[in-house]
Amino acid sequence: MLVMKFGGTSVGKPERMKKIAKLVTETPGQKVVVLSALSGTTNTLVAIGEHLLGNRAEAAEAEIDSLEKHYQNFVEELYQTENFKAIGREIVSRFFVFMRLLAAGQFDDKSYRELLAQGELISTEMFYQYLQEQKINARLLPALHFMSIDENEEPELEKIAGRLRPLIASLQHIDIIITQGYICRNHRNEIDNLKRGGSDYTASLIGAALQAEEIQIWTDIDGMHNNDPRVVNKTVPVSELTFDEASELAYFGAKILHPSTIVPAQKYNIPVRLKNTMDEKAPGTLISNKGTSGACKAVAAKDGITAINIKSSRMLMAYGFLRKVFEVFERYKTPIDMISTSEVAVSLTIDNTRYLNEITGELKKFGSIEVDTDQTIVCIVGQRISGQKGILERVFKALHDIPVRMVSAGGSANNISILIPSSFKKQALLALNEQLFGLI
């Protein structure tokens, strides 16, 4: 069993979809395929989502209607027959008729929710119509049939195995099975997602409840690069990286790869293998326990971080301390990425500042508190990169002329992370990139 996941730019156009119907009907044995809905259509339905909850109901038939006709365009593109264009043009019809009934009646959370899955459902039934209409042998699995959230909002992977096995298992004859990525059901069986990018984590759930033997992700780039290649110009495709490795550069910015699609992978030892749709052909990325040795394998970062630093005297020889601060953030769900002492302060780091008002408020009864917005996380990623020789002086060189907020190295074997203010970014990925790529 393989795992197939195709991005919203695999699909995104008509010649495209053709194209992934081509690869994975060329691709051997029995294949699970994942699906996003349409590029751009995910923004369109935020977009929407938000005019309606804000009242602005013109504002959102506008787009509704723009949407429409992309989708209108598509189908008589992508079909041959009249027969399968009248079927497409159907399709299309009675999602953007519930569309506009949740928009005309009360839209709350609830029909925002359902209105974002939409663009999954839509693409999926699109593409499973066309391989009726090639005579490929298919079946269209509905996400929501297994795929379910608990209350914190954590997939329920024992749960999601026990009901996918068996539909899995009576399909047996069927080559290809369409599902969808990024929707699920809630723990009160509503409609809800795995947040931006969740189709990733959906192809690794279904990978793991599967036991499958490899769980391939399709996108517009031939695997992770060493580097953000819409920042730097010069950038390798990274051969292999070992779980972890991924794990540190999803986490800290690599979009490629949504950053929690390798825990279920890792939990079972599934090889993921990133690849271009663009470029079949192209080796991408294999992430497995095995990975390849050297000092550094590739570089991150993260935008949209907030520093916060607690100085107190109470902290000198003091026990305890730490603890009341973390809890602080325990109660408020925000998590911290990076965390640096010293005898009387603290300095940590946030990139969710929904309650920052409410954490520093509580922060101030332990000491004076200053808080840096507009910073970033560069993270510096390879195989026990920390206990390098030589590997902190060569990042120090490439960054001598920018100023560094926190470093942060032997928390991981397999990262180093550097705090800055955003507007160096460029400069020092483009640094990193000549100091230890030797790539200019």
Contents of the next structure:
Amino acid sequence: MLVMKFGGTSVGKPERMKKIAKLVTETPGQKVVVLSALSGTTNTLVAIGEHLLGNRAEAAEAEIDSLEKHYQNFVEELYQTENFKAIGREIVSRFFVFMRLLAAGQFDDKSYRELLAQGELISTEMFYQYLQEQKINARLLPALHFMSIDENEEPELEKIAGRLRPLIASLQHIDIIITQGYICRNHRNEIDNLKRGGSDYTASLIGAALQAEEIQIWTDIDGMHNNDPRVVNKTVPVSELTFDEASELAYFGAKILHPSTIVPAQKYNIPVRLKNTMDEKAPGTLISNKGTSGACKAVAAKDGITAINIKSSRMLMAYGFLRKVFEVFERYKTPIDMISTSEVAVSLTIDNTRYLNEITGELKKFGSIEVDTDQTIVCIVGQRISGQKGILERVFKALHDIPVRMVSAGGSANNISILIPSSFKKQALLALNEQLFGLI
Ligand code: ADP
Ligand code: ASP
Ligand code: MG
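Next up, can you give the form predicted together with ligand ADP of this protein, since the form predicted on its own came first?
Entire complex below, previous chain first.
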């Protein structure tokens, strides 16, 4: 069993959808094909949802109208026969009637999440009908029948496996099983999602649930690059990564993978292969438990970080102090990314600022608080990198003109993390590219 996930750009144009139909048909054996929404759709659905929550019905309607036109054009190009063009038009009209119904009703958070789910629901239905037109034997398996998260928004892997295995067993004669990425049901049985970029996570959860041979993530680039290609011009693909390395890169901003993708794959030791839909011959990146050690593999950056500094000459050395600090973050379900301590102060970083005011309000009991927003974590990743001789010297040589706010090395053997103001991100990534990879 293979899991093949295709992202937004891979399904974003009719000719790309046709190409992936060919690709999955030519790949031997049974596979679960996980599809995202067409590129740009989820962004538009977010915009529509925000308009509706903000009572801007007209702006929402204008967005819905232009999205509908996009889909109407899409189906005209996707299907060849009049028969299937009519099926395509029916799908589009049904989805947009439903979206307008959602928009016209009492629009709350629940309807918002239902609206966000429409992108993957429509893309998979259109793709399934395209395979039907091509007389390719396939089935559409609704993700909402098996994918679920608990009250802490964590996927319920065992329950997912318990539901999915019998479904797949009943489809043994079907080679191509299509399902939606990103969407799931929550503990109230409502439609929910695995957060932006979550289709990668769907693929790895399915891979783990079915103990697949391999999880393939097909996207618009030839694998994980050594640096962020959106920021740095000269980047190169990395051919192999360990699960730990890939996990750190995904968590710290390498957008090619949803931050949690590697976790289920690593748990069941299922290799994850990153491949390029636009260039299927390119080797891509293989992520597995076998990895070359002693190298600096890649750099990633995570924006939107807030640093909180707690200064307390009285309390920091007292035992139990850090526990009290951590308990505040735990109460507000806010994960901490980086931490550094001295005798009189502790600095922590968070990316979820939903409860920032409540958290700082409570931390004030312990000392004086300073908050810095618009920070970026730059993360340098490689097997056992933090123990490598001379690595810190090279990193700091690259960053000598940049005001470094925090450093964390040694916490994880595979990463060195540096906190800098976001305005210095580009400069830092370029300098590290030159100093660590010789790429100018
Ligand atoms: P998809 O729609 O297929 O899920 P994404 O846009 O989510 O695709 O992810 C692919 C994008 O991730 C690439 O186009 C690239 O700009 C970005 N990216 C960020 N960091 C990296 C990296 N280190 N290596 C490769 N791609 C990266
Ligand atoms: N369509 C969703 C998003 O844009 C999920 C994904 O593409 O992975 O976030
Ligand atoms: Mg993605």
